[in-house]
Amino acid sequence: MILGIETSCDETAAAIVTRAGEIGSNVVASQAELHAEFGGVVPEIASRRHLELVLPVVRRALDDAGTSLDEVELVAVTRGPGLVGALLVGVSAAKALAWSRRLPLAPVDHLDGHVASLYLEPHPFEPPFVCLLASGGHTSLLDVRSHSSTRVLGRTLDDAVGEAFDKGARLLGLGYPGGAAIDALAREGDPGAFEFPVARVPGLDFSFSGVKTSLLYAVRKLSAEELDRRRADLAASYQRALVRALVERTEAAAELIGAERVAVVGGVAANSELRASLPWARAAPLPLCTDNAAMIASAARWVEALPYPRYLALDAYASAA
């Protein structure tokens, strides 16, 4: 039995996976309801929160499994990229846990993780493939060669699309999380009511800052009634733009490399417009596409495993390599 832990974000999670990639239980408390008020993440705040639920959620995902930490062989957590603060605090529990049963630790890149989330039973998803992980946090293409190499293709130069989508529903005046509330209005809307260019950058990297700045000048023109009678076509416009965005760059990195399988992970692998799109694609399941500890601790089985107590020098690094 394999024991995940992530807290990157605003989500505590934890989960019980085994060996070959069937889920115990995979456990997620979401802070969206208490970030809702500011728009977006507060650091601080998530770290907070974090301490107060990690353990609860632990003893939630091992009696989900029917299980206890007596079975539990190995500990793995995220290290990064994320908040650090809010890592500490996963990476801490981690190391307590472990190191109460003398158990080794593997640390976990998030964004491995991610792709980890394809490997999982019932169904998993063998490489190689082209994968398109876009997140909050993160919007990369990758050349998946195996479970334990993996090499980037493009990457975004500014903001992530998931950040795109959360600053575009602060724009409508939409709730947070942004990118499914934009999805969701965006069905009420005409996607060609509205024209937003997405910046073409060379090569296979991606640009969303003008983007939005695109629609902040279309929200700024129109008065308050004007907005309100058209806030949907401006959410299916937008969303439109930058779904095509990253379909034209996954579906050009694909035919560079030769890649006869693409796969898509992450938050705004959710997204009901991006599958659609790209329905020849292995997307990750619905579940497993936000954060959760079960795509930790599935990548963990392909991580050099850390032994007692060596981990308890391990630290968080909040930004990506």
The other form holds:
Amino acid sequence: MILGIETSCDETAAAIVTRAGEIGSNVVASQAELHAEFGGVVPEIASRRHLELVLPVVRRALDDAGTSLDEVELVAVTRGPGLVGALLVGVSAAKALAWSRRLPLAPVDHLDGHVASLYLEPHPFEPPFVCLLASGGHTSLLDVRSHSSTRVLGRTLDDAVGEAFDKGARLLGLGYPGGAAIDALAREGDPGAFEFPVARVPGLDFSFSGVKTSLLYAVRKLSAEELDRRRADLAASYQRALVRALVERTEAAAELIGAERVAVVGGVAANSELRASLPWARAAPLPLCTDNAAMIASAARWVEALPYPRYLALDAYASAA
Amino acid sequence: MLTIAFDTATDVATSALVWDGEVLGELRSRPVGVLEDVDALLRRGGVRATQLEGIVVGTGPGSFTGVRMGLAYARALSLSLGVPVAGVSTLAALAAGSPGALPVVDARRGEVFVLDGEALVCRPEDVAASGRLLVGNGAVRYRVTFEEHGGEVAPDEDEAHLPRARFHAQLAQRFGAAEDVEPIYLRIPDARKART
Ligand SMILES: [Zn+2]
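Can you swap the form predicted on its own for the form predicted together with its partner chain?
In what comes next, the whole complex appears, and the chain from above leads the way.
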């Protein structure tokens, strides 16, 4: 049994996963409500909440899986990238749990975790493939050659696409997190109503700051009454622009390296238009799209675990190397 | 009672292994490496983690991240080993190391945490320093201010400025459920402050 712990952003999560990739439990305590009034994650508030939640969440993951710490052979924890103060809550708890039982500890990169959400039972999707990782913190195209070998083909130069959804939702007066709110409203709108061009940057990188600005201008041009009437059209057009950018780049990446298989992971992989626009791609199962610890435990299966006592001074890291 | 005590609220972390009041060992390190010290203390003492009967943790105030690390360690150890936890304020432990002195911890942003009757956060010039001996990293950092206000600060390298876990162990009274031991932040997050 592998115990996974994830506290990189605003979900406090713990999970039990077997070496074969079966999920015994997957507990996620979302803090979204806590951050809603601020329209985004507040690091200090997130870190305080992680401390309150991390051990209760671990206890529940063990209970839900019908197991105990005695059965755990490996502790896996997200080491980065993410909010350092938040990560350190999970890393500290993981280190202490592993140390007290002389267990090995696997430090997992959060991005590898998202990719490894595809490797879990009952329908694992195996490398090689091109992977679009789209979330509130990341937007990257990855060339996944094997379970342990991944190369970055492109990444966002400014905002992550999930951030672009959140900021768009705020401009439209919708709630946080914005992805789900825009997705729901877009269904009632006309995606062709507004033209929101997405900046084309060279190579396989992304840029989403321009499209957010064009939404801002469009909103400013409308009276309050018009905005009310056209909100769904704006949401649909904005979502269309973001999804189109993701799909174009993903297809270009697959073509460039001759990949026949494509996967989509991360919180934005839950977006219904994105899923519908890449019907031939494998999207991560919905419960595994947003941050969770099952994917961290899954990734740990291909990470070189640190034996006791080599992890005792392990630190977290904020950004990708 | 065999207890391990540690405090990671300030830049210099401290840990001690204490058996019925007898200090078997005490070490200092960086907060992120305090478990290395805990491990070394247990090995030198010939003790296994499963033999521990209590955990004492410094609850701050200090660096928010440091305070949380200490509490995450303590709560995880408690869950894993099934032993109770006692929390001791970092300021109280500093004071216990220098009886009669005023403990002052650097709170950054030009402020200090001080224990003067109650724990509070304020600017160094607002501390009632006159005629008092001040200890702690806040006392060292604002030595000039405190001395101008008639206070006395021990030499920089005096170990009275560092929290020492032996005093946490000494002050620990009520051992109980780990989640009842709460961090002492003394400051609300900036984002919340902006809203109130
Ligand atoms: Zn993520």
